[in-house]
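Take a look at this single chain, the form predicted alone, given in structure tokens.
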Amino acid sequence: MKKRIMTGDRPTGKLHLGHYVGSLKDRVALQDEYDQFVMLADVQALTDNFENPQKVRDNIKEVALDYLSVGIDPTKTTIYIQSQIPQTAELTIYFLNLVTLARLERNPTVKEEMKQKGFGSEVPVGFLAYPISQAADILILKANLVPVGEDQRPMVEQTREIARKFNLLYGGDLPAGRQVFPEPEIKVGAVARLVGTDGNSKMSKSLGNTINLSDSEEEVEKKVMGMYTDPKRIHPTDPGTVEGNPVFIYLDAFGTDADQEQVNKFKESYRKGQIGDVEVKKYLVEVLNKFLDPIRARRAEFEKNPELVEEILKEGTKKARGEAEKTMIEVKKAMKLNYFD
């Protein structure tokens, strides 16, 4: 049997280039080799959008279209909606007993997101505890591999801890070598974290520094021409810094092999002060639009057929729910909660 992948995204807005290099590219590449499940994490999105559920609902369709447009194939990958798998909520309740408050507060991803959102001491319990819910999402499908961006590594590490503790506590009656849950491996994309157009260390919907996979040619041009570059460079004749410069990071990430010679020439000229930011940015616009054109075309085709997209989500959710039901039978047996078997 194929090993299983489980991954997903919060439907709080359209997906962007950071999502692509962080995990979407790997999902497309691995869907032939693995039994892959991709989740639209609407429950998780509500942890900091609880006052605006319509926003989350509207973005289910947008993110599903992003998945399909980048090449995630519904005949190879199961795409499903988190809130429609009630077994995950039950497993989350059991997992809550396996994690301390202090451990949740030490999670670096949670700490950083709390800081960004300004929660302070008023953090909702659902938000603070979402690493536990995320562990339930991953483990209820018994995932062996989780492709994520670098910022999500601590979340999967916590999932591994929970799986280990559950197996230790409740796996004693299983045959030797068998465990209820695997400890999933982590796969970080080739570009672990894509910087934002503003030079921020992370491209993020909440920071408004993204280039979306669905952006038009005009939107891409506008965002690229306004990109942060080398702040110390005042004139085009000033020697510039290539390392850490978002424009060159994007050229390296999205340029093809055929672009590499030109990119290397730009880098050399930039360091010597022989080329301006505008010229390099114009080339980046060409590179990004060439990369996005086939994605835009596939999206347009799926947008013409919303009934097909809905059917893909219905069938995927039905399949995921069936897998979750099987896991919960094992969980309840291991925890001695199978009273009527």
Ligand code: ATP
Contents of the next structure:
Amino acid sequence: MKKRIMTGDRPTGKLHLGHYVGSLKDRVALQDEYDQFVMLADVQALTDNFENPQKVRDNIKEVALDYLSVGIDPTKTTIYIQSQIPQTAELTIYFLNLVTLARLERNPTVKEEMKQKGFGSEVPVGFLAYPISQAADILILKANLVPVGEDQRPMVEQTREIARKFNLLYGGDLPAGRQVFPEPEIKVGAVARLVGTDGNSKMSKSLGNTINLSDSEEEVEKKVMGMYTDPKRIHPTDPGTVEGNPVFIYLDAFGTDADQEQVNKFKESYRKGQIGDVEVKKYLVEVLNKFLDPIRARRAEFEKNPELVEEILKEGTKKARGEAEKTMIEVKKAMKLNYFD
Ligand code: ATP
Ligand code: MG
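Let me have the form predicted in complex with adenosine-5'-triphosphate next, following on from the form predicted alone.
Entire complex below, previous chain first.
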């Protein structure tokens, strides 16, 4: 039997280059070898967008198109909508007992996001608890592998702790390997955390520093030409820094093998102060547009056929719900909640 992958994205905006190198690329590569489930995390998106349900709804369609356009194949991968699997909410309730408030508050990603969103002391409980419902998303499908960006490492760690605790408490006499939940492994992408166009350490939908997979050639050009580079460099004749410079990070991440020689030459000249930012940026525009062209073409095909996209989501959601129902029967049995069996 194939091992299972579970991962997903929040429908809070269009997917960007960070999503590609952090997770989407792995999903495309692994969909033959694994039984893969990819979730549109609308419930999680609502934890910090609860006053804006229309935004979340609109982005379900956008993110689904992003998936299909990068080559996630619905005949190999199950794409589904989180809110339509109510069994996950039920499992979350049981998991809430297994995690302390102190443990949640120690989660470094939650800490950072709370600061970024400016909740102050008014943190919605749903937001603080989202790692627990995320554990339920992963475990209800009994996933073995979770391909995500670096910022999700603490979430997968917490998921493993919950699985371990559940198995220990309720696994009873089940032998190892036949426990209710597997402890899933994390797989971080080729670039664990892609920088933003503004130099912020993470390209992120909510920071407005993204290059989207659906951006037009003109949008890519405009964003790249306005990109942050080496802040200490004023004139093209000043020696520049390549390491940590977003323009060179993107060239390394999205250039093909054929671009490598040119990129190396640019790096050398940049260090010596023999080339201006503009010239390197123009090259990056070319590289990115070449990378995005096939993605744009596939997107245009699916955009012409919204009924097909809807059908893919409907079928995928039905399949995921079936799997979740099966797990909950086992969970309730293990927890002695199967009164009427
Ligand atoms: P939001 O700002 O709404 O949280 P986001 O841009 O962080 O959006 P998510 O939907 O939260 O995107 O993340 C989806 C997946 O993409 C996660 O696995 C996350 O780790 C990965 N990811 C997001 N941004 C990056 C990035 N800049 N580099 C690498 N991986 C990323
Ligand atoms: Mg995020």
